[in-house]
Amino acid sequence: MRLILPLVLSVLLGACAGGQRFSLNHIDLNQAMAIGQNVVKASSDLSDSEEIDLGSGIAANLLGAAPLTQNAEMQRYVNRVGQWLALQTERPELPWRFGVLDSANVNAFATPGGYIFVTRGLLLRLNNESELAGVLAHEIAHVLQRHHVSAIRKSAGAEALAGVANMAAAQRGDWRSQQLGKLFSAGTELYITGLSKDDELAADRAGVVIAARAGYHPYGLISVLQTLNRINPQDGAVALMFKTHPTPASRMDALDQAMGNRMARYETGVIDTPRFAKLKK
């Protein structure tokens, strides 16, 4: 399944033609904020290929629970926006893949190596493209800072994660399968238990920067959090997201304290595009 997943995604999401190009001449966010530079050292000993291998297995588990929606136009659109955002990061070489899960729940997920998913339920609640960019950028930030890899290390044990590096040379197929199964299970469980509050808030901060760097209005994510804050917490569609994330109100407060008005000069960024309006029809 891990070998098939990249092919399935590439076919369903279509060719990764670059998204709409926005002028970046007025943006110099390298001086405004640093992103992805304080990665947990314990998670940095996996190579990119090992991280991708780990993430593809976890992504396969997620797709087993909620398959990709069959709306090819929606898949291509989300992939184009996501690819453009990923190009603005310090890991553009990852084989980034973006997709929409066929679920009415409101949520978004990332796995190591660059697999990003949003649910159809979340996408249909968004109001413009900058909000989509904010959501995708938040998930991209988790990958950049290897939050899931660090959490898996704590859950499955350092020896299990270190074993990934030896799998290619392993002669015993049962041992390899056992190690992979342990890691995939630990990784998949994170989508039920959630990452730490600090990881989520760090991804919010970095996501705002990534979106602005890509030419979007920097507060698209804030708009999404405002929408989520208005939803009844007892609504089953948001139950898992509210369980695995800090409250929308606390996330907005944290962003306000971290950012202040330092991003105000980037408020000329793109808020919406005709292609988003077309998608919502």
Given for the second form:
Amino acid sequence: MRLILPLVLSVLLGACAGGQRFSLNHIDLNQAMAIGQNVVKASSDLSDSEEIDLGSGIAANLLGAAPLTQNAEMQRYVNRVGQWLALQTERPELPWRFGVLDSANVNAFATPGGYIFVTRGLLLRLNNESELAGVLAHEIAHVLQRHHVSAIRKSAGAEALAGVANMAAAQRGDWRSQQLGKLFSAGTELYITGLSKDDELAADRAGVVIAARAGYHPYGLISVLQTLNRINPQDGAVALMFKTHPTPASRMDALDQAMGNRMARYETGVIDTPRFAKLKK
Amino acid sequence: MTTTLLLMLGASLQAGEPGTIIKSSELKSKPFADASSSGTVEASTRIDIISRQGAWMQVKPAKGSSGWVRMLNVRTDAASQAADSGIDKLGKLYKTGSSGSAVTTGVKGLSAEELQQAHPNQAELQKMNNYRSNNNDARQFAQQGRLSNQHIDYLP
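Other form of same protein, the form predicted in complex with its partner chain, not the form predicted alone:
Everything in the complex follows now, all chains and molecules, and the chain you saw is the first one.
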């Protein structure tokens, strides 16, 4: 985002010199974007730093709905499991951050740029460290494959995504925060409507592999799905998660088909560690 | 004493979860592919899940003795009421300020409505940043957990 700032400013200054009048305080978004696109490549792909900015805005909203649990040891532990998993992926350099949300809801979230959340309600239902790894790896996969960025682009349009990010960088004060706020709210809506079924199944497939790469037993995620399958869909704690994901049973069917015997040789992986049990006490 | 209680609690959470075999499976004496087989459980057989170990579940069919089957050949049953699940009860023990009611229309914190109305919390975001790990920290953590990484291709 910062790299684009000088470009956008030069467009604005150039336009002013050309006789067009601009008021930064009352700038028309469509007009601004139309001009911006002439010089700033209307990049359908966000840079890493733009993606991180977008993700941090959405993450702040999620944290507005539920804060972190006040357990520093737990937060650090989840960050270590997560960072070790992220190191096994094609985007190890992202500033990965992991957080346990203080909510009895059973759910996990990822936002663009590497913010990963798991709720206290889900964490309490996990039996061992490989299950935690499976959940985090599924969320990491959403970030690797930029599922949320693509979904926002699809719903808001590529121009809105690239344009708002670009133009917002050139703005000050209320206008900036209002436009960004709108984008972040649109992004947050995604966690209510959910990603596509294909995205979820792709994240499952990649998650199983990432956990196994990190030395964990590949069945951590599958074991969590068995636990989720046990929960009554009418239970309010799972309402949002069930609404936004394929059923646990259908996710297991898809994993069974995708895995076949391919992961069998990694079943010597770590299932649990003493530190996990200590943490849950 | 406390340890024993905890162990019992832990065991009771796992024991007797109902489920169904979804495809004909060999019943193994141990959770290994090359363990001796004590027969076959057919698809649709109702079972109780006694424990889990990696890719395996120890199950007890209504008729016959217990053994180990591949976890993906089993589907746990959905609890008919949320309170059926022992794990659920454990969750409620931890839940502060819980009314303890088993079924709710939404749980405070991350319902659709609350996400819609959420205001950004920058202070918590900053806190989250402060808990970040780093590569050396993560590698040390892996070593402590006897986790060794390996190259594996993504599944197609």
